[in-house]
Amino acid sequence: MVRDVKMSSKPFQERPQKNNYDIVIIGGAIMGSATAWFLSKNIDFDGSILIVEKDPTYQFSSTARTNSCIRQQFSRELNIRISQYTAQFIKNFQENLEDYRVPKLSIQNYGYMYMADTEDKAKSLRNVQKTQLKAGADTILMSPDEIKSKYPFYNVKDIFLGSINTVDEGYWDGGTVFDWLRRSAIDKGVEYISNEVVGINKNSTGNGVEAVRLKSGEVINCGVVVNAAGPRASKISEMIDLKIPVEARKRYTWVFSAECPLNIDLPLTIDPSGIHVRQDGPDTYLAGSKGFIDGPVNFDDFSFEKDLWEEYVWPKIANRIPAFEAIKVKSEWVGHYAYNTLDQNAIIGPHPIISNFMFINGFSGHGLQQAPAMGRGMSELLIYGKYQNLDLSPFGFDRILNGIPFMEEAII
């Protein structure tokens, strides 16, 4: 079982309305979404668009497949500021889509304890609390004794430190974030088809993209190409010979029910191994973690590994969380990662030579807590030709060009 991810009452078509478009995206999940409708908002954009999505039903999607989590705890400023705008997007959710059919939503504030288990992990927590101070986050330094203290079902006989930071930093409704985000597009006049790009055909001059291929045959002109294809990205931009390091890699998640439950809130807990579990319910808890081997997969591969959960994940809850030694998984799925291997950064903005092809991509893990500030550069770079709130060229293309990482020390 997964996240539910509720559809429109307007269903997708086959084909579209027409062949030429100003703006064609590949991709109709959060990030393809959230850029449709903040384009479709603005009132100084007035071109159309086409959102061509492989698989309606999203079931397969990183989007759905997600743990819908938020926080702040980053390495990099940019980092916390974009969590900062999705948390004030969330809970100002209603009226920023100025629709009251839209419930209002909030966050569940248990925030993210991450835990040190050497000195030189401990050092890097005290830097980046640094980082996030300066930010504006309320990132609080813990002893082992505090840690017990405040949340005595934890085993901290290893532990050296711990950081938690609980305003606007948990659980909240992305599912229905991405629904009504794609309902209000639609409603917009944003067109979504149910089909593939199979090719994409430059310009006679090679410096421009000027059409699609949908599987169904039709060919599509188009003024830009916006690459909001997950895991798939990498695919996307080879058809016209750009490589990206963007690839499909396996998350794990098991929802569990325990015997004896905790009687506080679990905040969402990266053990140092790197496993995190956390509060799902009010009975139930959601743990998660990569594979025995982290790698490269087929898009298309969301089996389990065997033993996983037997010989290392439980295991590993269990001695963090004691009270978790009896247990019952109650559901489990697969999602995957759209991974960027050069420094799990997203990847946002233009080609450099290319300038007409646009990449949204690359997000490893926090895409969506980061798809509404994403949502509204790419718009912003589309309307205006620059950023006009958070300046997210950091996350540039040419960095990728010439290989320098701008590194987030905090992924899970």
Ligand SMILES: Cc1cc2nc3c(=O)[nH]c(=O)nc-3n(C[C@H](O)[C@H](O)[C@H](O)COP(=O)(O)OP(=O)(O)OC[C@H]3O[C@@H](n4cnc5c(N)ncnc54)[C@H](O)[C@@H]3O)c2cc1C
Given for the second form:
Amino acid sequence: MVRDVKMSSKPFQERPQKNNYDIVIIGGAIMGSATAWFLSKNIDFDGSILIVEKDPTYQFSSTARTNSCIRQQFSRELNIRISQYTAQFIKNFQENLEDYRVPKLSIQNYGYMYMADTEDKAKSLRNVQKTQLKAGADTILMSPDEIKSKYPFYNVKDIFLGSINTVDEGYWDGGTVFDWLRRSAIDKGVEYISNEVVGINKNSTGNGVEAVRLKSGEVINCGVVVNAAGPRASKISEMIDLKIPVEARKRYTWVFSAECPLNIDLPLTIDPSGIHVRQDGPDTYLAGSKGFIDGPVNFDDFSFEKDLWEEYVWPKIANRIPAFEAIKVKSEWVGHYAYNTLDQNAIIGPHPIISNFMFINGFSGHGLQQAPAMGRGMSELLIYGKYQNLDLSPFGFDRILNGIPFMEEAII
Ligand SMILES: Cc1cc2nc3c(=O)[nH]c(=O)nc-3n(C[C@H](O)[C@H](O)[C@H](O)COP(=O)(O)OP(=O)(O)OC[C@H]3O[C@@H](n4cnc5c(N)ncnc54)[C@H](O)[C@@H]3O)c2cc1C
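In place of the form predicted alone, output the structure of the form predicted in complex with the named molecule.
Following is the full complex, with the preceding chain placed first.
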């Protein structure tokens, strides 16, 4: 089962209307659509945009298989600034879209509860809290007794420290944001086609790209190519012999009901084992985990791992929240992270030599909440050649070439 994506009524054509566009975006999910929307609403841009999307149902995209949460608790100040922008973007969504049909949105602020079960992990929570407070986040540290008194359902016997922030942190309706960004971009003239990019042509000097080749046979000339292909980003880059450290990694999700529901909203609890569980509706909960072994998988592999839930995930959850001894799984799915193996952070911006080939890749599990800031940043690069608002250059491709990580520690 896949959640959160509501399909826009407009059907995709397979063939483009022209054979020449200023910008071709490969991948029309949240990153491609956010980029296109910010471009198309900017009065300084009057170019043409083609989005090529291989699967207009989006059923296997990360965007459709996401857990759709936002947090301020990052270890990098830049990631916190990005989340702050997204929170404002969500809360003012109707005004931002300038369309009364767009629903008003909010964030369900139950917060993320990070739990440390060693002194080293507790130290790390204390350290990142300093960064978060400095950046304006409202993270508080809680002793096991404080946790127990506010959230009596937790078992905190092995816990040294917790950290939580309940401002602009929790669930948001990413599916609606995606759907309306896409509809609005289409209304503003962005063309989406249902087709697959199977090759990219470089120009004669080799320091630029000039066309994409479609599965249907057409060759589409373009001024810029934006790689917004999610977990398949490395496949697109390889079309022009570039390597990027982004691979598809499986993440599993279960939605369940409990025989005895909790009487207050369950924060998105990050157990020290790495498994997470949160409120997901009035009487239902959502848990997520990686597999027994975490590594690259085939782009088309969405199979489940036998016994993962029964033998690994559920016991951990029931240990942390004993009320979850009696539960019933209602649905489950597998999705792919576009996992950046260098530093688990985004790669955004041009290639230093092939400068009209742009990356917006490698979001490693926090891309949905970063899409507004990343789409805006990418549109600024494309229109003005530099960032106008948030400086996203620490996420640039140079660090990949030089092998210098810009590490995000708070990864789920
Ligand atoms: C289980 C799970 C839970 C998550 N939870 C969260 C969360 O709570 N909060 C958060 O912020 N993020 C979360 N994420 C991450 C977030 O969902 C992603 O970072 C985000 O959706 C990435 O969007 P994207 O547009 O880059 O990629 P995708 O959504 O994967 O879209 C890429 C698109 O490119 C298309 N494409 C690929 N190759 C081609 C080609 N050759 N030609 C044409 N089209 C092509 C694909 O069909 C696809 O539609 C989660 C991800 C998963 C899997």
